[in-house]
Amino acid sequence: MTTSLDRVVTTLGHREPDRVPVFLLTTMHGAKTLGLSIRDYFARAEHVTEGQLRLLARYRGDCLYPFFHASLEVEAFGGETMFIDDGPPNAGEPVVRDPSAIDTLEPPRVADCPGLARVLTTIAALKARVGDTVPIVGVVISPFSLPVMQMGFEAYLDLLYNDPDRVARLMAVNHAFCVEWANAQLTAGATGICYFDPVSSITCVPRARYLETGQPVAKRTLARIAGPTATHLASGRAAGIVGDLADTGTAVIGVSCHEDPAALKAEAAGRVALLGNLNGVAMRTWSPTEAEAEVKRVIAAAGSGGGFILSDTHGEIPWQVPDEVLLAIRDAVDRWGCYPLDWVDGDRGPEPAS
């Protein structure tokens, strides 16, 4: 019997497994399964462990995703998390309110951070339950993108263009933290690490700036992470830098729903796998028929030859996406994602149900 881990490893080798792997990156939906608020759900590792296992059984995806929320990394630096009732927790006020604070900023120790400890406990518990059958995806925010939460987007961009010495020091601090945090998750049982790096996308910085800044940071950081990595641009665009991203050593790129998956697959040229690119925001209002049509469209564009994992575009499915849509996505993968994809080459098979 093919396991989810087998399926993913095969497709990352740019070969065709039994079907296209699907990563339904549901984080907050676990709270729904337990009847908890988002705040209460993320307050205990036991809640997230049980929520992830229930979501795996319900939606039959190919990974477990013990990502709590990005603001945990800001909490590690002394920041706060803001909770709302129907959306992801977010970082509060910047912890770096003046660029001069970077001069004395030090990387936090993972062992000293209660929020990070909850994630590690969750990963270890999931590993004990699934062993090597299902990939467990750990998450870090890249040293190059974390400053958006540490100091605010505008202040960071100003620093990026006008104060290279402080940028270098901030990157060194964040690099040390990112490497320790990633490797702690791998030690706890994570199969690989999702390296969220939206600032490196061409949506945020021109390619030339990325090659001078984000790419060298990624090369240094990924080289010290003791496991496979996937670079996720969190809805940012990748066209024109797919090869540059591959040069960092990453195995997967999470790509935007606003780009052509067939063109991105051609640009990847077998060097790096793609993950995406269903529109999570639009997903909130899809009918099951629309969900099936979108799955079919994306698989037709990028599924042939392996090297593709179906997922949402952002790396976190919104709270408002209904159960029936997630089930329809998963059912559509069974219908249209089984290899060989003969229907893509002309024998299109039965039409989707109306």
Contents of the next structure:
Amino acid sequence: MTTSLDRVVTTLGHREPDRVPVFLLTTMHGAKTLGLSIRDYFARAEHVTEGQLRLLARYRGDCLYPFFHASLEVEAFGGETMFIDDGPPNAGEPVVRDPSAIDTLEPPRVADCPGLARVLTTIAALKARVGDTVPIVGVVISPFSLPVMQMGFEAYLDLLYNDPDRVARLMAVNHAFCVEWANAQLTAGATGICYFDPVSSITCVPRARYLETGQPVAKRTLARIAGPTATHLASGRAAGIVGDLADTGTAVIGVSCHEDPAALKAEAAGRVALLGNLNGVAMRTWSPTEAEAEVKRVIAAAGSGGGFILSDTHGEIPWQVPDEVLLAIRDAVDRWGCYPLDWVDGDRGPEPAS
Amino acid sequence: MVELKTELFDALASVDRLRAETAFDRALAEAPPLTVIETLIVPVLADLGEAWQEGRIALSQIYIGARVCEEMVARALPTPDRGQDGAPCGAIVVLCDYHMLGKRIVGSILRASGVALRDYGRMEVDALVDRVVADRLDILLISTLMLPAALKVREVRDGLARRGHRPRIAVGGAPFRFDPTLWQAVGADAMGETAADAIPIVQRWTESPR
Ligand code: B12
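Given the form predicted on its own above, what does the protein look like in the form predicted together with its partner chain?
Zooming out: every chain and molecule, the one shown earlier first.
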């Protein structure tokens, strides 16, 4: 029998597996399955382990996703996480309150941060349960995107345009941390690492600046991560930089629902696979029929020939998305995602939704 | 002006402050500040917003562009407030979130177009309702980045209604861009896809107060 891992490996090799792999990237939904608050859920590795296994059984996705929340990485730098009852935790006050603090900033050690340790425990427990059948996707925030949480977006943009020396120093610190954190997850049992780098998307910085900043940082960092990597733009756009992203050595790009997957797939030209691009925010009000239509549309646009994993556009399904929608998405993959995709006519799917 | 518009757009998109100022000064040599704002700054900011929506320019360019325009206008027109007595009273706020960049950009763009609004910073629902009532606000601009915060606009609208107030509410920020039906669902009166959309919305509401 084809395992989820086989399916994913085949599609990443730009060949067609038995069906389109589907990554339903649910994190907070684990709290619902355990009847816990989001805060309590993320407080213990056992909760997230159990939650992920239940979500896997219920939604029959092709990966486990032991991602807690982005702000854990800021906790490592001395920051805090703020919880709410109905959505993802967010980072609190910036830890870099003044650019001069960058001059003495040191990379934290993974072992010193209890939050990161919980993630590693979760990954190891999941690995013990699924072995090599289901890919376990670890997550890091890229050294280039992390500063938005470390210092605030406005201060970071000012730094990017005005203080190249401090940018370089901050990148060196974040690079050291990111590499250690990614490799710790791989050692614990993660199959690959999803490198979240939305600041590199053309939504956030122009290509020319990306080539001077986000891209060299990604090249250096991905080269030292000892496993396969996917680059997620968290729904930021990629048109015009797909080849540049492939040049960083990444195997997958997470793409925006504001772009046409067929056009991006053409731009990828078999060098990098695509992950996406169902609109998570809009998903919360979809009917099962709409969910099916969206799945069909994306598979028609990007599924043929492999090199494609169906997922949401952001890398996390919002708390508000109901169970029925997730089940409808998964059922639609069984209906429309089995290879060969004989029902797809021509080389283009329908127009992208906004 | 057409040629200056292209020049200013290109200068801002390439984050060339000096070139932007030269274009602005050339315009000022031909027309009074208010005319320059209306015929040069406002349309260029709108073009930048549209270009961002289409994926032709990036947020960093919008942010720097908005700031440069804000500073140039402040230099040419030290008190941009055109509001006379009886003009609608407006404010901008970040609701529940801790993400301030959207409000920062909208604020800069409005100041660059000669509109003055109060800055409420970031607020929770109840405190915001109290303040809007106390200030007898006519126009409220709300920026959010996280979906739960965007959904809270409904509580603001309902809280104000319970107190007998119905200011016009315009919303913006990522969740509203990803779900184009969300602004109506939470009871807002308008939504801006990009920061520059705040200009026509506020102008429209200023010209036809309720
Ligand atoms: C870069 C990015 C990141 C970076 C930095 C995030 C940050 N700012 O802290 C990183 C990788 C760290 C990140 C992490 C997370 N992210 Co994020 N991220 C993004 C991305 C790509 C851009 C966000 C951003 O800051 N934009 C800048 C602001 C200014 O843009 P904007 O809100 O659209 O505002 C513009 C217009 O809308 C308008 N506007 C704004 N306000 C107003 C108001 C009015 C009145 C008007 C007229 C106009 C207007 O003006 C602006 C300029 O034109 C978006 C997706 C996207 N494509 O936009 C997701 C996004 C914001 N992230 C999201 C989430 C959930 C998260 C996390 C919570 C994930 C997690 N579980 O950890 C964390 C939270 C991080 C934290 N701070 O704790 C979601 C939020 C929606 C939701 N699902 O709830 C988004 C929208 C992705 C998605 N499609 O779902 N993220």
